[in-house]
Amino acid sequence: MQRNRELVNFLPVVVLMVVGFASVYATRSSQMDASSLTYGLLFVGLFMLVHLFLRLAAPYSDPFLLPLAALMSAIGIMMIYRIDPDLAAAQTTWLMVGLGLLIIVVAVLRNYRRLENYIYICGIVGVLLLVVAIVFGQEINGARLWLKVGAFSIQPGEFSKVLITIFLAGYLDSKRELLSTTTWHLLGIPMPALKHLGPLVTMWGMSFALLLLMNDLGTSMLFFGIFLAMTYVATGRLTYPVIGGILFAGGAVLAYNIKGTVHNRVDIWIDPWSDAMDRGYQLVQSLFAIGDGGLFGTGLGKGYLLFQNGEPIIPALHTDFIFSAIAEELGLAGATALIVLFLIFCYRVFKIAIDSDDGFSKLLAAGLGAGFALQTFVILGGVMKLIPLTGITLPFVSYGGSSIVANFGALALLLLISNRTNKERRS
């Protein structure tokens, strides 16, 4: 029943995939031929294979997550192809790797709760990946996020995010009673024993260290935000988000005063027009592009985002600013539709967390959902000047092999959790 519903959900996705890719191809090449359908048909084939696999391996899993991920990935590759066909080919390769990882995770970890026995290993590996990025990483645009491996560059932090979420799910599940116990009050706020505040302070320190050592505001915000969300879900206590918010505010003020990168990002956010041809150039051009889209957009491939010689006007257009390209060429209607897709995706993830009947599953789903939601908010808020700009990817949409592979790995865990929950409800 769930898989039949998933198949029905794929029908509009298939239509949008094929028509979208054909439209972008026709705009770039000024003609339409059989090869214009290659990307669309490839997408259909790949996701239909995964759909058939799930019919056998996870028949009760959520029927909406995979079609939503497919549609967002298709939108991303359509825009990347419009910007640079070579990058679109590379992204398609990474998409296949991500789908392969999804199949492997679902096949190997059908009883995903075995991960509870290895949470400390997951945590250690997750931290080691960040350390490797700090020590051996390559600095690009001021942030030390990338690790060069032969001809490839990977972002260890994308995989670290999933591994540390697994660790936190197991740890917080085992400590939830201690963290929920009130032993004293601060200004009328019920507080647990001081020793149980250690994880909160430790995670804040780790996030601040990431900011200082990796020079990356986005990753720091993401890790700390995931931890606060999971702690709140585990305890139901507003104490932790309040204390965490105070610590974050203090850390932000300190970072603003000691880190030039953070100082510049905040200054650009406040007034990008004061240096519109240098430091504020990307953000100003992003705002121009979004405004140029109007209500229904300029049309696929018809935005002003490319110079006559084919070079993007906005640097990092295919990564950090891909939403600006979508907003210009699909307009407010298309940009809003994409945001709605993310909202539905996050809603389904949090529904999985609510429906789960054991603490580990609930916390793992909530943590992964918080990661998707926070990452989406941070990058969209940055390109629209709602918050300071940070260099993280838009899940499933932005160009980036590490990001799309890690996201499909996280999606596999969510499918396993929903499969177990739905199966137990039916039995």
Second form
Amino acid sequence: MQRNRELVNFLPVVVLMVVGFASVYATRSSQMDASSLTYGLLFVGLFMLVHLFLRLAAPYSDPFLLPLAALMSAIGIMMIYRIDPDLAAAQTTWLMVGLGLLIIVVAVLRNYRRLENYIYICGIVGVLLLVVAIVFGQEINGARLWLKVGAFSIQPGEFSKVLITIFLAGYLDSKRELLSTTTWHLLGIPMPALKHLGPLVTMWGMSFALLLLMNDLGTSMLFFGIFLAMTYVATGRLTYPVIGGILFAGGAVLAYNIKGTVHNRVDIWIDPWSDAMDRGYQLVQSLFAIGDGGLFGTGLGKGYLLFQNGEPIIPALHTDFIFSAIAEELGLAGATALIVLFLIFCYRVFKIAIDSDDGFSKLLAAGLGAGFALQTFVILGGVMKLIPLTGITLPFVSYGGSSIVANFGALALLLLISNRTNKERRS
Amino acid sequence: MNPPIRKLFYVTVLLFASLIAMLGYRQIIQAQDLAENPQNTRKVYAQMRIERGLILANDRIELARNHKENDLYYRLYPTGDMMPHLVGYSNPTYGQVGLEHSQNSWLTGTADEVELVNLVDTLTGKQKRGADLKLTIDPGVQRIALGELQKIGKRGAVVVIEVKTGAVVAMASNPTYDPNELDSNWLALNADPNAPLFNRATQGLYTPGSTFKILTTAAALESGTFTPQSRFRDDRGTVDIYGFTVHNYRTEPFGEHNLSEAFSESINTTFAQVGDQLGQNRMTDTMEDFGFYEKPPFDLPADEVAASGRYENGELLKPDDPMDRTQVASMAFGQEQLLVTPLQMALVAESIANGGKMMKPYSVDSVSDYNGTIVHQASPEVWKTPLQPDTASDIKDMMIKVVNEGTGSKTKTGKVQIAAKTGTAEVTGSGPNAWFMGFAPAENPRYAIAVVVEDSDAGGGIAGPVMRETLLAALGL
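Since the structure above is the form predicted on its own, I would like to see how the form predicted together with its partner chain looks, so please show that one next.
Let's see the whole complex now, leading with the same chain.
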């Protein structure tokens, strides 16, 4: 039975949680009080509650997803708690909201395939969210990703990502026959009818507009990457990702030449050292932190992450650069374990896509999986200077309400898809 | 649709594998480079988490200790401005200099010899702590040396070395500074034209003037061509070497005299002739025998010790850099682009006192881990052997004469026989730099000394008492 397996899967999570929090507390007890250890209990309690809910609402859903998400969030909260206990309290609140959304989605969208009737609404809302961010958003580090609503800062892109994935799943599912039919050849490459290329061109245009208006290479790369992956899954043709990739590369080169921020990011990526006190500071400090970690890390709470006054040495340490902190304190061993955790999560998501028996479900799961994988790659590759750095959250781990809530929303969809597949298999 | 999904997963595996590979590169292969990057201040902070070892004088008074604040250890220097140039400082903002810098691996306990002990203690839960340094410095002598310089109110330096061992007993540089007050005084200290942060004893380069005649005399005696009794005449008070006229300090002629008298009366004209006769090769060979043209192997960081020799535009020339005859002649009495450090001249004095053997100078006597176990003990070593014992003895006799009958009478005292050589070097725009170097007791030398005083009185006499009082303090008289 899936839920019993899930319960067993939770055991290592609970053990790691307790050990982790206890060791952070032990090394930094002078700055923290023992009552903060209740985070661990609260955390375990919340996930047990969701587990019990799933027993009733989605008993056949995948037994790995929730424990994996719990483990990643636990590592995140532990690290955030170590950086700033106040932020950990806020993150715990966001985690509750995220789990609340998960429960609502699972309860309301039991028959999630009804979403197929509302894909255009999803698409429009998804695009509108981005437009709102661009028009009303605050510029932080040159990128317009944030929307200030009262006391909260919302990152509409995180929700938009899920909504647009839903739209694309429905749209591509209905159009995939047409998109896979060859009607003409371009330089010997089989091409579908021009009119069906519309969405591809639109999506490219949208990603490029995002790049120019949001000033953010990472977000546009993520959206376009999700789109290409889903088109590829829908049509089975490499033509789409190849042509799309060329289009995007062309757009990126253009952006490099006309947008200062993009130019900056690439220059810093190539050589952060020559401007290590100013533009390259964040990346250089991230590399120093990662390098300090070595094989086994400095140990939780023992890294050199904060100045004497408690300010983080690396700006955005708790959000975009949380992995640098993890790599320093847990070393290559711990950080690799985390990457493997992400990979296992991706594996489960792609497996859900493969196991499901309808196009919409396959596309939705594969799209969410591709987005998850790509987002992880973009930020991790960025902070370790594998690719140009771009500010984006590490799913489930980074501090950030929008990110946590949107990711648990996506997780709910994946649970529903697997619940349906497994239920049908049993009957 | 399943094959594309599988391929998507393979791409994901590939991407994540590249992340892990890059992470491994950064954390293992590149880690050392990243840690040593000069823009990386993490190391200084990491070290501030370690309780540094103490720095103690030879009587075990504390020269450097720690105080703890928010898990970090900060350095305190209880003796203040007594000897910051040797001890140095370890400061998170301004870095490390002096022994704090060069002996960092002992002080932080990262030297191989103490690493194992520390590992065991780490495993058993004891706090990591660095090893203590015990210096050869005698604070009593150090205080007198610095105090005498401060008393005459001049910039200058004093170096005192134990003759038999090469142990540095005092090393003073004036003006000095308080390493506890760096944070509030940093800009002023750097802007001060008197350069208080500068260690004049090991980095200060001064024209040696007549003190260099010791080397010329050594070259002359070792050549076999001259003896202390070799005869010279001075009828005019000047001598011409290839059209270059050499003057004596005193205008009236010295008349007939021997080499020994030329030494004690510091007769430039005679030394110019001796140098001319010896030639460049013999002169520079002797300089190299005395350790010129290389940095003395001292405990301070290499960039805090200067080599002595001929300089041009602030650069040390090669020993074989060609000189014409007038240059060799004027070098023989201590001019001609020659620049020397007080440490070097103290070593020259030490080698004469020690029968021709120049000991390797050192200031760290022993290192002990915090259990009190000595993990390193300095042992005296011969660095150079510039002289035969007979030659050393001849020069010693001349230096005794300098004090008893010659230019060094300012250092004469009834308490002990001192041997000395003086020197003055004219400086445009201020008073001359005055040198006094020598050792005591002359018959059985225990301490060698070099004193330099900038902007002194015309004859350089005010440096004499600095040497005398410091030597008496060292001898406990």
